[in-house]
Every structure is written in structure tokens, then in C-alpha cells.
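Encoded as C-alpha cells, the following chain is the form predicted on its own, with no partner shown.
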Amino acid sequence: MTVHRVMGIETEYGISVPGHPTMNAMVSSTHIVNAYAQHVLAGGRRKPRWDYDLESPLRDARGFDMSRSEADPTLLTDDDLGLANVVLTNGARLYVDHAHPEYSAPEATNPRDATLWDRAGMQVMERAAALASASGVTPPILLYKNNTDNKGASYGTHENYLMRRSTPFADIVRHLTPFFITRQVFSGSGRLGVGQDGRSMRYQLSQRADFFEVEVGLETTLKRPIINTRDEPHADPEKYRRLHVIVGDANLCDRATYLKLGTTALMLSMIEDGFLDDVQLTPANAVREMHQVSHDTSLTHALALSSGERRTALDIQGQYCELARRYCAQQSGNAIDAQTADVLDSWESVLDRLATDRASCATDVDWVAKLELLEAYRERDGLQWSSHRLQAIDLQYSDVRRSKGLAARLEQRGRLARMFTDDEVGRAVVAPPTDTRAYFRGECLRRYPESIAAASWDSVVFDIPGQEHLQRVPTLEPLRGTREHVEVLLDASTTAADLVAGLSVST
């Protein structure tokens, strides 16, 4: 009934080595991760490996497992390829995902915290690039929080939400498909270029939309589906389903990330409780409509629905917003928590302003902020949309360097909304959320670095002196291992051996 649920974001960052166009992206990404790992693990401390043992990336929510022989290699995320891979004290994972450095934020319980630790990832990446560039091992490397190189390649910003396992997957598909297609109006990051190769120099709402080709499927890099069916909960599979959302853009604006997460969380609650069972908003052709919504900056395109109706994206989002208000009132009465109320108010506000005063959304919506920036340069210098200068500005918007990135510059001038102070972000770079299992993972890495052999979302593996075998501590329940649950035990455990012994007693 609220926006509170376990969630998080994983982001692949665009990477460039200016002056070295043939530089291998995997090698460059390795330099990035290793430079940061050496920085945070200074003093020769042990670097824990990622624990792949419990992963199952080919399990499909439709009730089957894809054969490994049939799977594209990019789906085999449980293969240890020996690439740079480090677990951070804030509970996040920083690693090389094929041709990109990726930051997977720790689990959070609400959209504000998930946005904060995603924001911390930008600072991690900024620092990592600076360290790699200063090492002398590689030419200077630039990182971008974006989703396409405008030459045919796209890389992901994936959201993850835990749901009740009992929720029929068909209901998820039916209700989230029109929601995902239309939420681009406030969650798109903006892109100069239409088509996967960006050959047509027009502006559109989303960087990811043109790369989706099917409605439902397991793939994430080929034949990308609007609804991804990966069934890998990283939690108790009898209780939880992890909804792996791959349609989202990499947002630079905090408010856009927050609204994207919050509105999706509300949709999931309504789906779980059957509140949307009578709602019929299924598009006649979901993939085509996803592209068309993104291509229409006027926001007037009317989607063709299977019912025969035609509705704009703003209309559809407005209906979902109204239903969410009704749902929350029905479930909670006047006891709606503050963050849920804020998401509802922000959702309604941004939809109203997009319809009546789009310019006022430039502080909260990335695609509007970037479009205003591009239009200002076009007007001042008489530029055509095909201008290479505009393409450079489009890219520079997402530069992670706070001194160079145009989104960061807008933020510094108060023209892009910011939700967090420097101190809050700085703390999130090194410390985990306190109300999920990420607290246990991060604190173990901070307190007992030499004794952690491996870690993952659902386990921490200890190497205890004198013990013949490694000791795996499962963390299948995301809401255990919180500060409330384990801080006293951690404080009382001088060594990892003390901790493991204490855990054995407590269970």
C-alpha cells in the first residue's frame, strides 16, 4: 500500500578514451574497477571475490530454464570470467560487465534511499575514472551515465523490485506494459538521435526506447523485451520474485530517479493486490507504441489500444496516478506515509505541468532539461539538429565529472533539482543502508576485510583461520541483517570468527 519495498538500481556506464578510439572497452573498464578497488582496499587487504554459486540467470518467470547452449553469452552472468569485480563497504557491487564498468547499488527499502545510493554510484565512478587516469597505466578515461553510444550500442540501467511470488506473472505483464511505455514522459533522459544507430538527428524522450524489439522475454542485450522474464530473486524463491526492469533510462536528475522508482513501486502494490484487474489499457502494438511515445516531444501522440481507444501517454499516466491515490486512500485512509504521499503529489504535479507548462519541468525531468539546453545553443548559434556541437552537448550532459558534466552544472546553478547534500552522498559512498541485509554485507567488509573470501546479494563467505572449510552465511531474507538485527553482535565480535560463532548461537 506504500512505495516501501526492497529495490535497487544497477547501472552500466558509458566509457570513452579520447584520442584512442580503438582502445578495448573491456580493458578500460578493468582499469576503472581495479583503480577504485586498490583505492578502497589500500594497505594490501584481501579483495573478496563475487560469490556466483547461488545465481540462476537462465531461469524464466514463465516456468522454464533456458538452455546454456542456447543462451547468448551476455546472459551467463553466473560465469566467473576473471574480470575485475569488487564488493564495496556500502554494500554495492562494482565490476566489469563485458564492455562497461557497472555499479550495482545496495538494496534499499524505499525510492529515496534507492535514489541516494544510485547517486553515490556516480561519485564512485567519478573517483574511479580519476584514479585510473592518474595511474599512468592507461590514457585518461571518461565515463558517462547514459545508455547509448549513438552508433547502434545500448547499455542498461536496470531497476530491481522484490514482489510477492504469488502474484501471477501474466498480471505483471498486462499492467506494467502500458505503464512502462508511457512513464517515459517523466523518466526519459532525452536523446539526440532516432533509431538504434541514431542516424536521424531528431530529439526524443528516451535513450533506451528504440532498442526494444519484443514485448516479453529473457534477453537483455538482444531482442530486448519491455517485460524481462529473468526469475532470479537473490532471495527466498518461495516467497519473492525479483522484477528485473530493463526499460529505464539512466537519470541524472534525482527527482526523475525518485519518481521513476516510486511510481513503479505503487504500480506493483496495486498489481499484487488485484486493484487493477478491471483496468484495460493494453496497447495494440506495444513495441511500436513505445517507440512512438519516445519520438513525440509534443506529448500529443495517441496510443492505439487493443480496446480500440486512443489515449495519450499523459492520459494513461494520469489514470494510473488517480488509481494509485484511490488505492492508497482505500488501504491506508489518512495514514499514508510521508514518502508515499510525496510520490503521489510529485507524480500528479509533473503530469499536470508537462501538459500545461513543460518548461517548468526542466528542474525535475531530464529530457526537458536537456532539450532546453540544446534549444538554447541552437537559438544562440543558429545550429541545425545535425550539428556535431549539439551531439557533443547531448553526451556532455551525462559526464560524471562534476566539473564538466552539464547536468551537474545545471544542478550547481539550481536549475536541476537535487535531493541530497554532499555529506549524505559522501556517507552513502562508504556506508550501506541500515534497514536491509546490505548493512550486514557492507559492515562485514569494513570490519573484517581479511576474513571475507566472497560475497553476493544473498551470502557472505568467511575464511576463518583454523577452519578447514569456508563458512557461508546465507542472507536470503533481504530485511534481515539490518543494523537493528546485527549491530550489537557486530560490535561484540572482535574477529570474524567471533561473529560466525555468534551467528551460530543466535540461529
Contents of the next structure:
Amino acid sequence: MTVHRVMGIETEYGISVPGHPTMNAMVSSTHIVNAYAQHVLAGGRRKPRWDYDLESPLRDARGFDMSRSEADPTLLTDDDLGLANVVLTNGARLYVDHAHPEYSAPEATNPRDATLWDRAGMQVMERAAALASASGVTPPILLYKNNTDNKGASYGTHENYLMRRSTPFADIVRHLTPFFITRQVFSGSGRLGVGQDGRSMRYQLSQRADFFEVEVGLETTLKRPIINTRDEPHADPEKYRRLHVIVGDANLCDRATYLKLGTTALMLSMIEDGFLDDVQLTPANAVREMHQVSHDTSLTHALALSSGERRTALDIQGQYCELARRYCAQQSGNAIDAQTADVLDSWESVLDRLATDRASCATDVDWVAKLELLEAYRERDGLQWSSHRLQAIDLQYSDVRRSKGLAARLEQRGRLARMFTDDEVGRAVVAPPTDTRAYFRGECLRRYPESIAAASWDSVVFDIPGQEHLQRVPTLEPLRGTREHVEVLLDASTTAADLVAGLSVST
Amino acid sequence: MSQRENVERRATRPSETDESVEAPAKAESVSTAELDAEVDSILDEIDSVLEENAEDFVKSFVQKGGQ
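The form predicted on its own done, now the form predicted together with the partner chain:
Time for the whole complex; same chain goes first.
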């Protein structure tokens, strides 16, 4: 029982070209990716393409495939449209997804590392936008780590968790639905605007909540489901599923990202081990309750459960937290690992403070930090909630520039908690986690840049001089290809040819 | 638009009212005054970085939907 499992976050960033509202977002996003790719590949290195061979985005976890003719074209991410798409030495993928630049962080084994490499992605985006803006090929481009334009469009921040294939999907749906619609109380990033198009200028906890319309489904771009069924494990499908979580907000505060990942990982452990079998917190109408929880900044809304009970979001979260603590004690006793203990303590603390001293959460809960700013600003200037200045604050909270982003400025003043030093983040921008296959991917790109033709989550494709065919090295096991497994071989391999020869001997 | 808001803002700043000048009278209120000063300082910082024409800035932020 632990928060440790393979996980990672992928984030689509909002993109804007001030003064050029008609600029094509796909083109601008391509400038972002290309500018960064040229910067990191300076010296004439080849640009490894994304290897799509094993992707199957239309596979459904419930056991059937959607036919291509039925699918909305925006779901067809495996069609390489010739858009910019690169793999970085930290193991991440940087590419254009629809009309947004996206950073998919490398696989990590725990919430802290997954948060660190997500934070590294913000710096990649900050740098990419600066490089693109300075290149002269485009007017200056601004990027935002948020999830809506408040005019009807939303774009995602998706969490991914590796799970045991044997866990029944119905159990995942039953237990994660009440968890997801209530975790917004600490994981929401805050939004000034209610309704998909923001027609009502009221403040709510979540950027994403209003864009969810169904309980379970495969779609990600329309009729968004609370539980997404995409079943594309990027790993051995007999052993694993990848739970693709699309309900989350883009968090600016590290502590919020960390807690979101840590508590979800604890839920998954309890579900996998059947510990929640007797727990019945199914809401009568999950979609409506998700919206209502988000719209209630007093945190007093009581959700109607199908059992007939009414419970607040804090109460439901408190029950899960208590169950997790009991489960950890039962499984691990005093041998509980430090990070799991920290997630449990942080979870309990934030729920307690949200109930009794909300202002104290301005250091570790994004929606509270933003609301405090908005309220102080509104009070000082006597502004209506409909003021454009307040809407500008909401938007600029997520500006990725450390000089301009309001969350970044709060961090610099020590008002928003940080988890990492600048050095740690700087290293994560270029170096992969050492304890997953991201290490092999990233190190191959760093050491043999001229010999990598393509890479993906589950492969690295080598182009060895003098060999007629490309050599595809599958990396289907996320916990292999770690530093422990391959560093000695990498150190002994001067060239990619040495490495591939060495791999065929050792496997 | 933004100019008019700016004028209103200057006229109603709490730091310029009598109340906040009197605040440090009691020991307990000192921390409140410090807190107010900190909040004022944060708001001033926001003023210094906030995009200039808030209305244009907000209206021109139009995204295509994503996942």
C-alpha cells in the first residue's frame, strides 16, 4: 500500500498571439515546438520522430474497439499529420496536439517525481515561447497552463496511472467517480466564470468541471466523461492498463499537483486490493454533482447519493482519507514509506484546513490562492465580478513566464509553496527520471542523437550506419531500462551500434 | 476602459483611508497591518505586471478546443 506506481501528466497549454487574434493556433503551436527542438538539437542533430507503430487510441477499456468511421477525427492522434513532434532528453514528448502545444512528461514512479517533471514542462514551455518569439518567424507567443478560454473551449491536463489489468473496470468506475467529483476541493485551479462559455461571472473551484457531460466514455474532446475508458497501456496489455484521467485541472502549485497524484494513487491501491468493496458513495447524478461541487466555494453543498444519503465533498474526501490511513496501517504498519506518509498527512491537513481555516490553504490550493487575490483586488478597487481586470487576473495566474505569471510571482514571494529548487527543476528539464524506461529513452537521445530515428513510450528506433533496416528496441516494460538496468551497458557502448549489439546479447 | 478603472482604483485604495492608518494602535492589530501591507504590496505587484488593456487581453484569448 503505497503512493508509488508508474504515473505521469500530459498538459495542453493555452496559446495566444497578442494583437493577432486570427493567427492559426496549429501554426503557432508548431512554432513553439520547432523553436524548442531547434534549440535543443543545435549542432545539426537529427530530429527523432515519434514512433506511432503501437498506438491504439480507439481501444476501449470495456473491451471493444470503436471503428474509425464512427470516431470523431480529433480522436485520431495516431495519424501523424506532419505536425511538430519531438522526444526530449528528459524522456518527455513535446508536440502539437490539435491546436495546442503539449508536453507529456516522462514516466515517473511516484507523485513527487511526476510533479517535478510536470514542473520541468512549464519551463520547457516558457523557454520555447521565448525562443519562438525571438526567432522572427512569428509575432510573440504567450502560453498559459490553464484549461479554458472562458468562451466555450477547454483543453486538457491528463494524468496517467499504470494499473493491474486484472482489476475489474467496474470497480474503478464505482470508486473513482465519487472521488474525482469531490477531489476538486483541493485540486481545483479556480475559474472566474460559470458555464462552458463563462456566461455567469461567478467564481468556481475548477477550470474543467463544467466541460464534463457524461459519466463514462471514450471521448476526450466532446461529451467528456468523468471516467475515460481509453485503453492504450503503452505497455504489456496482458499485465497492465493505463488509467487515463481527464477530469483534472492544470495546477500551478506543486503541492496541489502532488496531492492530486498521491491521493489518486492511494485510491487505486485500495481499489486494486478490493479494500473499498463495502464502500458505497455513488452519487445519484455524478455529472450534476461534479458541477455543483465546483460551483460552491463555501464547500457546504451536500451531494445526493444513490443510497439516499447527503454528504459534502469534504466529508466524502475525509472518509476516503481515513480509509486510506487505516489501509496503510493494516498493510504496512510502521514500515510505511516516507512519501506515502506525507501524502496521507497532507491530505488530512488540507481537508481539515479547508473546513476550518480556508485562508491558510492559499499556500497549497490553487483555487484558494487565486480567490484570495481576486477578493483583495476587488475590495481595494471596488470592482464588480464582471470586471475585465479580474478576468485578466484569472488568466494571468497561469502565464508560464516567471516574470509575468501571477502564480509564479506568488511563489517568488513565498506565498505559494514550492517543492523544488531551481536546480532540481533545471536538471529535470534535460535529464530523465532514473527509475523507469524514460531513463533509457532519454539517455539514448542524449548519447546517440545522430542514431535515433524515432522513439515513443514503448520503443526506441535506431538507425545504425551501414545497416539496411532500422532497429526497433521495444520498451514494453515501464520499470525496465532504468539506470540500474542499463547504465553499465550505456557506459560501455561508445556508439549506438555497440548498444544495439550489447542489447541483443543481454536479452 | 482600463484608464477609467485605474482612476477608480486609485480613489478607493484601502491603504489611503484613515482606517488603515489607525490600525497599528493595538499590538494585536500590528500583524493585521503587516498583513494589509503585504496584501497591498502583492496587489501593487500585480498592477505592475498585469496586461495593460485588460478588456482586450481577456477578449482576445480565444482557444480552439482540445482534449
